[in-house]
Structure formats: C-alpha cells, structure tokens
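What follows is a single chain, given as structure tokens, in the form predicted alone.
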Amino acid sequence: MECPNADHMTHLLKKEPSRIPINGTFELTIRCNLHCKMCMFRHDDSENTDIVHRELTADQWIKLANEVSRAGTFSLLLTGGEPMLRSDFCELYEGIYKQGFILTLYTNATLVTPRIMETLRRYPPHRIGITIYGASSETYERVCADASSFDRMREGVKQLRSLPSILDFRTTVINDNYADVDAIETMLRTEFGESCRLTQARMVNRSVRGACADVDACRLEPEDNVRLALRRSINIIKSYVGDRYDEKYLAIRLADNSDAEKHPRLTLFGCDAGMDSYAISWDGKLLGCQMMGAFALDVLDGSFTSAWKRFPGIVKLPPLNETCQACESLGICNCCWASRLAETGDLGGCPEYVCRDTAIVRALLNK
C-alpha cells in the first residue's frame, strides 16, 4: 500500500483525526552506565564526550517541558539511556515535575543515590519502569558486562519501593538471560513483594539511530521468542482463572490481538506515533517514536508546537514491498515501519527475522 504524498496526507489529517501530542517521551541521554549487549540505543563509549556536549541542558529540557505542556501533553516518560547518569538529573527532574505531568521514569535502578531519593520523595513519579536483566551477578556480567550492578539494582529497587509510585518491572530476554526469566519472577515476589510481576517485550529488534549493539549475536531464535511468550501468556491466564483454565482462553486472546481490520484508523505510521504520541531525542530532535529516527525535526529551531505541526509533512513512506503486501499474515505481523528500518536498513524492507516469528504465530492460530 503506497503512502499518500505529503500534501494529501496533510489534507487527510485536517479532515480526519486531530493530532494532539498527549503522550510524550523525553530521551534525556543515550549514555548508560551498563553495556547491555542488546541495547537498541546506547552508543559506543568512545562517543560519550561528544554526546555530553550535544545533550540538551537541564534548562532546555525544562523549557521544553513547559512548551509541550501548553501544547497538550499530560503524560510524560523520562528515559534514556540511563537518566540518573546525568549529573544534573535532580535539577532537571524537579523542573519537569513541577509542570504537572503524569510522570513516568525509566531506570535500571543501579544509580539510586541519597540525593536522588530525596528528590524523588519530594516529587514522586506516578510510575517507575525498572529494567532487570537477570537473577544473579553472573547473568548481569554476561548481559551488562558488570556483575556488581546486580546488587546495586536490588538495593536501588528496595529504595524505590519506599515511594508511593507504581513500579513496573521489565526485562529484555536474550540468549544470555533466557534461563533466568522464571528466576527473575521468583526474585521479584520474594524480595520485593507478591504484587511485583514482570512484563517484557517478546522480540528484540536490531539497534537504531547509530547505536552500537550487535543484536544478531545474542537475541533469541524466533521459535524461542514464541515459546517464551506462549508459556508466560498461559501462566498469566492461569493466575486469573486457576483450575478453570482451558486453551480456549489463549485462542481468544490471540484472535483479539490480531483482529486489526475491525478498527481501521488513519495515522502516519499505523500506530499512535506522531498522532497523539512523540519522542524528543537527547539532542533535541522531534521523532514519531524513540525507535524511528528516519523522520526528525529540530525542536530548538523554532518551537515544539511548530515542529509538531510540520511533522506530517516530512513523513514520506515508501510502498510496502510486494512480499509483505501478499502475505497472509500481514494482519498479525509484529512489524512496523520502525522495525522494518531497524531490521533491514530500508523502510519498506521485509525483515526475515520477523517473518519467521510471525509464521510460528500463524501456525498457532491455525491450530
């Protein structure tokens, strides 16, 4: 399906859905204290000096927070890299918090200091997303190249739990921590409370926007992706229905998730990106989402509002390749424009890794 040209797209967007930047992401840095081998965003350490010089300052982020608030943003995610790595994190966080957002903070919880805790106690975020990479120092060494970060994470989580914030625990599963998934779940419940549970993405894409990770060398085979997702889905359903569990619950769940045709929508990318959500990168670029670097506008060159209004005009998507157009699994495919670009280097590419994953899901649905 060929994307309409920019003028036609702008006309359609005026007629159909409103574009209001309700949900924002501020990527405060792409630097990180960990060296996770599958990270989509971290650049090589040799680039850090240049990155520090080009990162937006605390004052610039606070000014942007004021702008996006006036433009309609009320839900804001602060992420990285690792946000707490910034020496001005407390000043920056406080200034953004005071704008009145529903605030979410993503962190690996290894850099929680007394000063940071004092700031967060005074200005607690609504939600904290904590990424956990394993259930032992050995796994953290394999995944993050830092065995000591496991204990620092545990201590950081204990401190963050004292806040009135909702805690979400996430992980990225690769070959090096695949065997730890159940152990992570157990650790969360035994150390941090019965209500602490793990949510996790099923598939790891290649790195984007110049990041340095060699994802192909460590990510799971598609068969293992699906096997893990299926097992965890069954466990989640069983936790709700107990002895009444039947495989029909899973069939309904899969079918509901794949039924996109009943909900046609006019969007820029087929999702919320650039419609009611956006990201601003560490160096001040307006993006549709953090994964999609192909289309960007400098928010410091004018204002956020003007960049947001101009954004649809720069989104020019190629025709979808013939292989994908003809695929019977297109409706359930996990691929978006951003992951096509990440996997193939081409916005219209056909990612073999995702195709294999989708074929396995299709076989499950057919059963």
Given for the second form:
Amino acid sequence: MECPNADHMTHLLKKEPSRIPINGTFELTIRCNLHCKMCMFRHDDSENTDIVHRELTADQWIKLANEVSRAGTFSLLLTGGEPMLRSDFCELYEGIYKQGFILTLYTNATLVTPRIMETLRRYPPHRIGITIYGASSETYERVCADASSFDRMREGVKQLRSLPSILDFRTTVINDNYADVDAIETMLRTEFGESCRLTQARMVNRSVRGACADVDACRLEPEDNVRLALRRSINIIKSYVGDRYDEKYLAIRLADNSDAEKHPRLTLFGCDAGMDSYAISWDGKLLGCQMMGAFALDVLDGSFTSAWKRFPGIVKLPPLNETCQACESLGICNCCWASRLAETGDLGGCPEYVCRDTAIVRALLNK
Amino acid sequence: MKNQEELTKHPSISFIACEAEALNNMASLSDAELKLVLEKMGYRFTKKFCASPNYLHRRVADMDVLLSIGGNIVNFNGYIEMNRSAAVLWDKLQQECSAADMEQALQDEFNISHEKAVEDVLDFLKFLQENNMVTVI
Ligand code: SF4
Ligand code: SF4
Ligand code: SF4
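Moving on from the form predicted alone, kindly provide the form predicted in complex with its partner chain as a structure.
Okay, now the whole complex, with that chain kicking things off.
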C-alpha cells in the first residue's frame, strides 16, 4: 500500500550525509595564567586542583591526535585556556605535531620559555594566533588582572616572530581596553612589523561551560560594539584607497549570499559544527564546537571515531523561538544555537544583547 | 686485486654504440622518448632519488596530500594534493630508489605500459626537483 504521507516525505534523507571530521580543536586546558574579565572559558581558580586531575594527559592527547588523524582530521587548532601553562606542553605538542596536521596554536604569548621555543623551532606550527589585550601594562592590569604580563607578551611575541609560522594577532574589546584598540595596532606595526594586522572578535558572548567571567559587567554596549566594527572597517578601506577615501561614497550593503541559498546544505547547527568540524574539551568530551556544551560525548569511553559517528544522534534542538522565526533580521543576525545558549541559558532563547546589536546594523543598512 | 672503494673511485668511460639514424632523430624526441631510446641502446640510468623529509604524506578523506612541515614552512606554508599515482611514487621515494624502480611501481600498481610509466616518472621527478622536494643521489 502506498504511504499516504509519501508526498510530504520526499524531503526525507535516504542515508546520512557524509561527515568527515576535517577541522579539529583540541582544548588542551581550560586553565590560564591570565584572568581576563570577559574570558568565555576559564573557570574559577578554586577549581584548578580538580581540573588538573581531570585534564587529559599528554599521552591521551597524543593517542587522540593519532586517532583523529586516521579519522580524517587535517587542520588542528591547539588552544585553551593557555596551552603553554601545561607543564608537559613540550612533550604533548611534539607528539601531536608528529601525527601531521596543518597546525594552529593559540596563545596569549606570556609564557614563552626557552624550552618551548626550542620545541617550536624544531616543529613550527603553520599558524600562531596571538591574543593581545592592550597597549600598556595598565590596560593589561585592568583586563587581565596582571600588569607584568604586558611586557612578557611583548617579549613572547618577539620570540614567536623568529619562527617561520604565520602570526595572526587577535583581540577582544571590552570597556577596559576600548580606548586602546588603535594603540594596539600601532604597537603591532612599530614593534613587530608593518604587515601585522589585528582582528577583533565581533561580539563578546557570555561565558560558557561553567566558566566564571561576568561578561555583562565589562562588555561594550551594542552601540559601541557596532561603532567600533564600523570604524575599524573604514580604517581598512582607507588603508587600501588612501587619500581617495571619501565618506560620501561609503555604502553599507549585505554580502551576496545567493550562492549559499541556491545550494542549501545539511547541518546539525546551521554551521560546520559536528559536520566537518569539532572540538575536544580539556576533559575529553567531543563537542560540536568549543562554545556549545549542551551536547557532549566522552571520547575516552570508546573511541573518537565511535563518538563522532554517534554525535548527530544526541543533538536535539528545540524549534527556533517565535521571535527569531518571525524576525526580518534573521539573515543578518550573528546569533547561532551556541550564542543563544550562552546568552540566555536556553537553546531556544532570544538573546536581547544580540537583538540590540542587530537592530543597529539593520538601521545602518536601511540608511 | 683492487678493493671496492678503489674501483668506484676509479674514473671510467663507457662507449655505447648508436645507430646513426637514431642519433639523427634524437633532437626531436621528448625527454621520455629519449630515455626509452637510450634504454634500448643499453644505457643504464644510475641516479637514485629520495623524498625530502620536509613533506609528510597524509591521506585525508579520499585525498592524498603532502603536508609541508618543520622549517620548510618558511618556503611553503601549506599542502599539495596528489593523485593516486603521485602518492604511489612518493611512498616509493621514502627509500632511496631509481627511476626504474619507480616506473616498475607504477606498472605494477596501475597496469600501464612501460612507455607511459617512463613519461609519468620523468614528469613527477621534474616537478619534485623544481620544487626541492627530492634529493638526487
Ligand atoms: S581570554 Fe584567553 S588569555 Fe584571557 S583568561 Fe581566557 S584563555 Fe586566558
Ligand atoms: S536574536 Fe533578535 S535579531 Fe537575531 S534573529 Fe532573533 S529576534 Fe532577530
Ligand atoms: S559558535 Fe555557533 S556558529 Fe560557531 S561553530 Fe559553534 S554553533 Fe556553529
């Protein structure tokens, strides 16, 4: 007998689309020597003893690296917390490197020792992402609660620059370093070379997965957030067109997204998470991404490959809330399942901070 | 009797008899054709090759890639995609081997003619040499 729902079922998948874990993130530790006010991941120091006990050992990370390499991971990000804080960082790093990845290392550059440099010289990562939080000790004190880390960062960057790796400089802007952004860029260019560029997190979300930061108390108001993004974009345009820059020709337009619309793809979260990218947390949990802690599988309880296979089965998302569903700005909104969860504590929530930011962007587009 | 070391140090010249007609045609031959003619004349190609340790072969999904590693990233920070035959040759080059060994590997693996194997190996070695990816011994 023919199924009465057959017409409605033409969209059902006959088999699961192929998922290959090409891009991985290893969160080597959640601990950090700095105490940034807006840190999304660092736990309260009182938890450190327990965290050290539960962190994967160097051998476990190396074994995992071997496993993910055989499962198809090609690009691997090593991040934290601060990875260099681990006393076994050198052994761990060397063991992972030898499995053969396009390797990126994220660091705050304040813990670069001669021993670490010796290891990195022998096995240079393809990229190093360095986070810079200010252009003075005072700003480092305000943002990271450690004035001396400013000079350590500068020394660390000088050392890292001697490697053949590509260096990316990144920052997160909050009220306490808002006034420093231009000074950071100048410092990068004068101290570390004209070609140094600074990228900035577009929006600072509330902390996730048990982290302790009170982000609301320090992040920018959405107005300042958008103003900063706009000003920095204009600076980039000016650096290309020079004296020919004229504000009256400035137009803000939506990027052409028609190609993506023409070729919709199957996802778990509306992005690559869990489809061709993943993160493994400091305590050995497979996550869709570092920000999304709601769905997790233990990779030590079996293998990475079996956890990766089972992962889609544990992802259960609620329907999108009605406000977002009906929102005319859904297409330009920075919101995703992880940021909804971070901002509202609820996967289906509607994040007020993001809404305010998006409303300003919408107004600029309508102008 | 001379020992082996003295023998290899001793300069030697070998004469290879060529047909005049073959010699006349040589100028118009491709590298692969020239190699085949010389082979037929009895010339032995003694050069050996070995893959550079600056690249690591990884199989990613259905792709074979060579990843640039170590200090080599100062010259090339990235990876190169290979087809299956390039991957077979690269794996062969993990140990010192001659062009003939590589040709044989292609013939065994893909059941192709000797002529085609000679052409493919020459192209591959040329690419590797141009990009400092092989040591010639
Ligand atoms: S933001 Fe980065 S540097 Fe700052 S505390 Fe968190 S992990 Fe450490
Ligand atoms: S978060 Fe706000 S702006 Fe974004 S889609 Fe939902 S309602 Fe619209
Ligand atoms: S943060 Fe959001 S968009 Fe980014 S990978 Fe995670 S779920 Fe996807």
